[in-house]
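We begin with a single chain expressed as C-alpha cells, specifically the form predicted on its own.
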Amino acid sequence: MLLYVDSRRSKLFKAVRGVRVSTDKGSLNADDVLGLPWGSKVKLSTGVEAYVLKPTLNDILMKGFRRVTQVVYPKDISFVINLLSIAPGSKVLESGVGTGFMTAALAYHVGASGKVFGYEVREDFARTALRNLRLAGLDDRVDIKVRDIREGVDESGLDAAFLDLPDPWEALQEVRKALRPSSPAVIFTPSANQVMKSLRALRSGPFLDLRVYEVILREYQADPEALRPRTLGVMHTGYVVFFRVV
C-alpha cells in the first residue's frame, strides 16, 4: 500500500497485521487499514489525516525498489519502452540487469504472455533484481541469467532489445544473432565517449535506422497560485541510441 500524507510524504509498506508505519508526521497500524477500499481516508497517531491509496508501477520503483547501481530513470524507461514498441506477447532482451528497474518496466509493458531475458554478470545484482521483481509481483514474467552476454544469447527471434553496458559495441553481434530481422534495440549509456564507440561499431554493421536522444524532463510545483519550475531536477541521466538490426 502506498501511504500519500501529502507531495513531500508518501510511504510504500506491505499492510501486514502488527506491522506499524512510522513517518514524520505521525504513525500508523496496519491492522487499521487492512479491508479498506483505496483511497480511503486515515489518521495518523498525531492527529493528521493521510491516504491509503494502490501504489503505481512508479511507487514500486522508486520507493521499494532496492538499488545496488544506477537506474535507468522513469523519464528514460517510458520513452525507451515506446521506441521498442514493447506490448503484450514481447519476447526482450536485455543485458545489464543491475537493479532491475527496467527489468520491471519490460516486464509490466510485456504482460503475461511476453517474456524478458534478462543477462547480468553479477550474481549479487542478478539476487538484487530478483527480490526487487517479486516486490513488484513480476518475476514470473522474467528470466535473469548470470553470464556475460558476449558469451552467447540461448535465445532467438526475440523481438526487441535493451544494453545498459560499459561496453555495449562488444555485444553488437549478439544482439544481432537473438533478434528477428527488423526488430529495434536501444542502447543506454551515460557518456558520450559510448556513444561515439557505439555509433562506430553500428555503422560498420548490419544495422539501420541509427538515432541518438537525450531526455529531458522538468517538474513543476503544482500550485495554482505560484505555478513555477520546481528548484531542483533530474536533468541528464544518459543517452539513447536506437538501431534496427538486419
Second form
Protein chains: 4
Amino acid sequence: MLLYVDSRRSKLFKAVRGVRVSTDKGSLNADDVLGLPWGSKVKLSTGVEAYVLKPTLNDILMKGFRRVTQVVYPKDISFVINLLSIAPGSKVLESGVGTGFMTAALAYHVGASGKVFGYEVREDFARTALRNLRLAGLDDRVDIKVRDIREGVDESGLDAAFLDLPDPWEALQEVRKALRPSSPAVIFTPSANQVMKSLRALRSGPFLDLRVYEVILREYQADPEALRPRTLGVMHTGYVVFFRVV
Amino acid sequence: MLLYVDSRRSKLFKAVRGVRVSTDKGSLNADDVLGLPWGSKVKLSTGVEAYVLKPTLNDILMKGFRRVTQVVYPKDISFVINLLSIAPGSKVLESGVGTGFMTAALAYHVGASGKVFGYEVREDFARTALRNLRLAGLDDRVDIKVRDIREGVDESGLDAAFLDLPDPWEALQEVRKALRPSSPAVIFTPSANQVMKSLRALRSGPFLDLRVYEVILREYQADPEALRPRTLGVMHTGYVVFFRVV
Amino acid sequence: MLLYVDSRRSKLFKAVRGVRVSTDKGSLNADDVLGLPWGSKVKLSTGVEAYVLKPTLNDILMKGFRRVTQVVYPKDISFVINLLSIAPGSKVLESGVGTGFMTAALAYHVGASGKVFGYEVREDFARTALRNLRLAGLDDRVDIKVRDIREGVDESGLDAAFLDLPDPWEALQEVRKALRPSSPAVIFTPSANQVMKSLRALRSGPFLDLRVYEVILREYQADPEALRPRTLGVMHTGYVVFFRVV
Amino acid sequence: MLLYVDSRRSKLFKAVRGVRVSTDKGSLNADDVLGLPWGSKVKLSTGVEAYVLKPTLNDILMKGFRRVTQVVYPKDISFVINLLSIAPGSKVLESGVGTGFMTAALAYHVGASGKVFGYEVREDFARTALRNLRLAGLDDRVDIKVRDIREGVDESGLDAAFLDLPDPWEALQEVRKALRPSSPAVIFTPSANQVMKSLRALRSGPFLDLRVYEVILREYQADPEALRPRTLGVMHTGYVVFFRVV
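One more: the block was the form predicted on its own; return the form predicted together with a further copy of the same chain.
The next block holds the full complex; its first chain is the one shown before.
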C-alpha cells in the first residue's frame, strides 16, 4: 500500500497486522487501514490527513526496491519498453539484471503469459533482484540465472533483448542467437565511448536499423501561479542504442 | 510486414497476393515474400538488398497510421503508459481519440484481457482511428464512442485515464467518476497556459499527487566515427500532467 | 589571483603581503607568489603542485562575489550580452542589481568608455553589489541608485536595458523612456507566468520583435575515455524575454 | 539598417540612394528613410507599416553575412565570448575563420583597441569573411592570414584563442606559443569523437582546467495565451571544449 501524505511525503508499506508506518508528519497502524478501499482518507497519529493508495509500478520501484547498483530510471525504462515493442506474452532476454528495476518493468508488461530471462554475473545482485521482484509480486514471470551472458544463453526464439552491461558489444552474438530474426534489442550505456564501441560492433555484425537516443526529462514545479522546471535535476542517465537482429 | 532497405528507407505493407511495394531504391512483389520467415533477406527489382521484418508497434503507428490530427509521439506515449501503470488487463479511459496513436498503444499494452474506452467528439476522427486500429489488429480491445466526454462517461471502476483535449480541466469530474479511487490519470497538453488551468482545476477538486513533466528526446547520428545528436529535431510536443483521483 | 590546484579546487585570492591562502590540498603564502608571472607553477605547503592564474570574469563572479540574492548564471549572462548587442562604449540600464553578477558582466563588456546605470530598491543589496564590483575593479563604470525603477529613470538615450525584477511589466514605460528608439532590452524571469504577463504588457505597448528563449547548459565529464554529461545539474534558471523599444 | 515588418519579416539593407528594399509584404525606397531617426515608423508600397531599426550584431550576422561554411550560432558565440573572458582591448587568436561569424563577434567585443588574428587555410573563405567583416564595419580590428595554423603563428602574448577546425588537437602547441601563460582557449567541434581526441591531446600537454559544455537553446512561441517552445528547432550545433594554457 502507498501512504500518501503530501507531494513530498509518501511511503510504501505492507498492510500486515502489527506493522506501524512512520512519516515525519505522523504515524499509522497498518491494522487501521486493513480492508479499507483504495483512495480512503485516514488520519495519522498527529491528526494530519493522508490517503491510502494502490501503488503504481513506479511507486514500487522507486520506494520499495532495495538498490544495489545504479538503476534504470522510469524515463528510460518506458522508452525502452516502447522500442522493444513489449506486449503481453512477450519473451524477453535481459543482462545484467542488477537491482531489477528493468526486470520488474519487463515482467510487469509481459504479463502472466510472458517471461523474462535474466542473466546476472553477481550472485548478490541476483538475490536482491529476486527479493525486489517478490515484493512486486512479479517473481514468477522471471527466470534469473547467475551467469555471464557471454558464456551462452539457454533460450532461443525470444522476442526482444535488453543489455545493461559494461561491455555490451561482447554479448551481441549471444543476443543474436537468442532472438528470433527481426526482433528488436536495446543497449543502455552511460558514456559516448561505449556507444561508439557498440555501434562499431553492430555495424560489423548482421544487425539492422541502428539508432541512438537520449531521453531528457524535466520535472516542473506543479504550481499554477509559478510554473517552471525544477532548478536541479538529473541531466544524464545513459544513451539508448537500438538495433534489430537478422 | 516491414520492408527494410536502409536506415532512411523502410515501408510497411500488407503481405497479400498481387500487392507491389515500391521504394526509391526498387520495388518488390508481395507474392515473393509470402511465407518467408521474419528477417529474410530479399532482392528488390533493382538488385538492391532489403529485409522483411516483423513490424514493431512504432513501425505500425509511424508508417501505417493515416493521420488526421496532431499525434502523440512515442517518447510521450511510452512515458504516459509508464505513469499510468498500464498492465495486461487494465481498463483505460481515453478522450479524445484523434488519430488513435495513444489508443493503439494503450490497447497494445492492456492485451486481450484489457479494454480501452475512447471518447471522441468528431465522427470522422473516430472513423479514421478505428480504421487505424484495425490495421494494427487492435480494434477488438477498443470501444470508441462519438461523444463529448463532458456529457458523461458510461463506464466506472476503470484503472487509468488519458486526456488529450483542448479543455481537459472541464473533463475532470467525469474522469473522477469513471476511475476507481486512487487511480492515476494524465493530461497531455501543448501549452504552459493549459498546464496552469489544469493545475488550478486539479487543486480545487479532490485530486492528489500532482506532477508536471516534459520529455525531450534527442536522436543521434548512429555513426561511431562521428557520434553527435542530429542537427534538427522536435524541440517540443507537449507537457504531461499527472494526477490521482480519490 | 586564481590559485588552481585541480579541476575541483581553485581559489580566488588577493595577492597582498601577509595573506595566506588555504585549500584542502595545502596552503600558500601570497608573499611567495607576488611578482610571479601568470601561469607559474607553485608548491603548496604539502608539496602539492598548483598554478597561479589570471582570473577570468567568471572566476571573479563565481568564486569572488559575495551572494545575497539568486544570481544570473554565465550561460544566461552571456546570451543576454549577445542579445543586447553590448559593445565597448555602450550605455546600459539595469534593474534590479541584486548581487551584481549581471552588472559586473555588463560593466566588463562596455569598457572604460561605457557605463551601467543600475537601479536597486534594497540598500543592502546595492552595498554588496558595489563591494563586489570593487573587487572586480569595475565599480567606476557603474552608477548604482537605491530606487524603485518605477519611480523614474534619470537617464535617457541609453543603448540597452536588462530587467531582473519580480514585476518587470511595471517597469516597461520607464525602460522605454530611458532607451533610444530601436534599442534592445531583455527581461529575465524564472516562471512561465511572469513570461506571460510580460508578453501581455509588451504587446499592448509600443514594443517590437518579441522573443522568448531558454538556455540549457550541459556540462560534461571531461574524461576522454568516459565522455558523458554530468549526472546532476541545473535544469532551469530563468526565461529570457527579448524586445525592442520604439 | 534593419527594416522590421513583423516577427517573421525583417530585412537588413544599406541605406544608400537609389536602393529599393523588397519584402513579401511590400517594398520601400531607401531614399525615403535616409536621415530618419532609429525606430521611425514607415509605410511600405502596400500601405503595410514597418520600422527602421538599428541592427544588432546578430541582425548583421544572421541577415547580412554571406555564408560559405557551417557557421557558429549566437548561442555558442556568446557562451564562448564569456568563457574566453573577452574584454575591450583583448588580443585574440582564431582558426579557422570560415564565414567569419565568430571573427565578427570577437572583433565587436574587443573594440577599437583590441585585435583578432585569424588564420584560415582557404583563400575563398578568407575573402568572404573579409567582405562580411567590412559589411559589419569591423574589418580594421581583424587581421586575416591565409595559412594553416599548424605552420606557425606570428603573434605571441595573446589573451585568448578560439579553434573551429577539423583537427583542433594538431593546433594546440601553436596556440600555446601564441597565448600568454594562464590564458583561456576554446575548441568548438561537432562530434563526440573530436571532443575525445581533443581531451586526450590536452591531457598530455601542459594544459589546465579542461571543461566540456553543450549549449541547448529553446525558442518559445512568444504568445502570452499559448506559451510553448517552438515545435522544431536546432537540437545540436557543437561541443565547447575549454582549457587554459601554461
